[in-house]
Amino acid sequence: MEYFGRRVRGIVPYTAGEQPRDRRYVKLNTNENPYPPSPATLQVLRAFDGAALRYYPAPDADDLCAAIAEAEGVGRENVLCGNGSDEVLFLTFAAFFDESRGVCFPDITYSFYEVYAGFFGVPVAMVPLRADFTMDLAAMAKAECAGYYIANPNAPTGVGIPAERIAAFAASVPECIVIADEAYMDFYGQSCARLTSAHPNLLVVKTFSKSYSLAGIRCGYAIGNAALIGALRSMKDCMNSYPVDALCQAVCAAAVRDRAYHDETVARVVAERGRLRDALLALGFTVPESKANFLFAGRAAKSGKEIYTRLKEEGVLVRFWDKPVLRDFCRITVGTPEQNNKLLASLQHILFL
């Protein structure tokens, strides 16, 4: 007997890195922040009324939105929040797109959207990155699409696109949505948050889960303009009226209003950023310029399976993908200056030992 729908029996469904368990490791992989979040989130914490937790949270998130159109210059009706921003990226496909409106991405990028459209049986158009893994802005616009999902900067890769190009591209496809994906914003500052009121068709996406080091407690959200934020929360209110904890809001409110902490962790990561790429170059790696919290090195004396397989038993982990031209490269999370200098040993030993 067949108890499976048509969605199940054909999806391939999106690949975690991984989290074993097995030992202790120097964790690289999955791009978490290296520092812990803010005090001002571990006092929220202390603080909570637990007894609160029978009553429902409030179903849009009030506070937290506030607290985010305020440290992003938008109106509180411009914002909407979910469960991290790979449930509001799901929303958007609900939103927006179709059987019979397509959409358009490069052929490497945030691997959920294909997801997402196979899921929602989403026709897709794939643009090839440059050789240089820049998107080709130009050819994804002669694509036809209902709209474009554009990771800046860009997963795997770290490449990112400046503002004033992505709000240019916007205004160059004003009859498709222009979905842009923050989500390593923060270590670039070139977000289109406060472009999105000039440009109605452009949504901004962004996350906690990495520059406010809270990837546990699951929180991301979208800005845009209202009509755009209203198509959100009508899908989110057909699948989950209340996707926000009560203890969720607080504790990413709180960070959000904490941004000189905010702002200093953020730059020992870029800081890092910069130190790891040096050595990186210095090791023989082709590595393009990262303007996230990561970086995508390959192309070394060795594969990039043997490196991460290496790597990995010795105690190292970093993200590894077998398919053409990605199992060139490995991608690395930029981590602790103890944790990087860790990496780099083992990479010297790997390479030339």
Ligand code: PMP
Second form
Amino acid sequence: MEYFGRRVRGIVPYTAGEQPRDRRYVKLNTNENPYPPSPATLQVLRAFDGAALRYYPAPDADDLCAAIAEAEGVGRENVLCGNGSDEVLFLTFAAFFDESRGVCFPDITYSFYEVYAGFFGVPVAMVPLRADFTMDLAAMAKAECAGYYIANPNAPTGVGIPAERIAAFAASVPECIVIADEAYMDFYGQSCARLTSAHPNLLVVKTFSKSYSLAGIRCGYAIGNAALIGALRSMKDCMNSYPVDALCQAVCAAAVRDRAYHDETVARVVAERGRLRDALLALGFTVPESKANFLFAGRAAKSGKEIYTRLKEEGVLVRFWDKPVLRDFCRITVGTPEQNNKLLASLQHILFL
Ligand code: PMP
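May I ask for the structure of the form predicted together with the named molecule now, the form predicted alone having been displayed?
To see the whole picture, the full complex is given below, headed by that same chain.
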């Protein structure tokens, strides 16, 4: 007896990072922010009128979109919200690509793009990163495809591309759509969001999970011209009219409006990123310069798996992938100074004792 549709057969789903409940780890494996969300969001949570939950939420999250539009310097019609940026990325695959409209992205990047391409039967052209982990945009521009996914900063390397170069790339491929996945952009400050008005083929995707410390509430958004946003909205309305619940809309709107808190926590993470990278370099690691809230660190004669396993024994969780190139590295989220010190002490122990 066969109960399953063709999509289930042979599909390789995305593997999310561990969220262990067995013991308390210094958790540096899924690029969460080590600081709590804005006090304004906690106030909204406490004051939330539970009785109002009997109503459906605003299907297009109007107040939240207005708050995002103001913060990003775009119009309300240029914003669409979803249940995490993963869902927004899913909608982009549904809206812009199909069996005859393929995509291009680097061989080392956010692995969900390949999963979505597989799910939708979208052909993929993968372009290798250069040896220094930078993206080869010139080679990518030559790919046969209908669009591009450019994680900026890239994951899991942390390498960033200035906004002007992304805009120039979009201008050089006017027949294609360029999706800039800016999940980690607030730790870099080179967003293309404001450039979308001048580039009709450029779509920016961002999230509340990282710089806003709201990974648990699930909200992400797209910014682009009204035609692109309209296409995403029609895909959303084929799937789920209310992907962003009422509590989420209220909490995220409060987070976006508290810029001072956001910018302060981002600055704290960025300062620690520099200190942690210097310390890892001093321990003999190779670490590309990161513009994100994580570092990609590898060390000769120690596999990523060994470092990951030994760190886990010491109560420190980092991310490791058993894939070519990646298996020589671990991806380490930048934590608080105390968490980073614990990581560094554990590495010292693993490497030298
Ligand atoms: N893009 C990139 C590059 C990411 O690393 C992540 C986090 N796994 C996401 C998008 C999705 O983030 P979220 O769904 O939490 O918004």
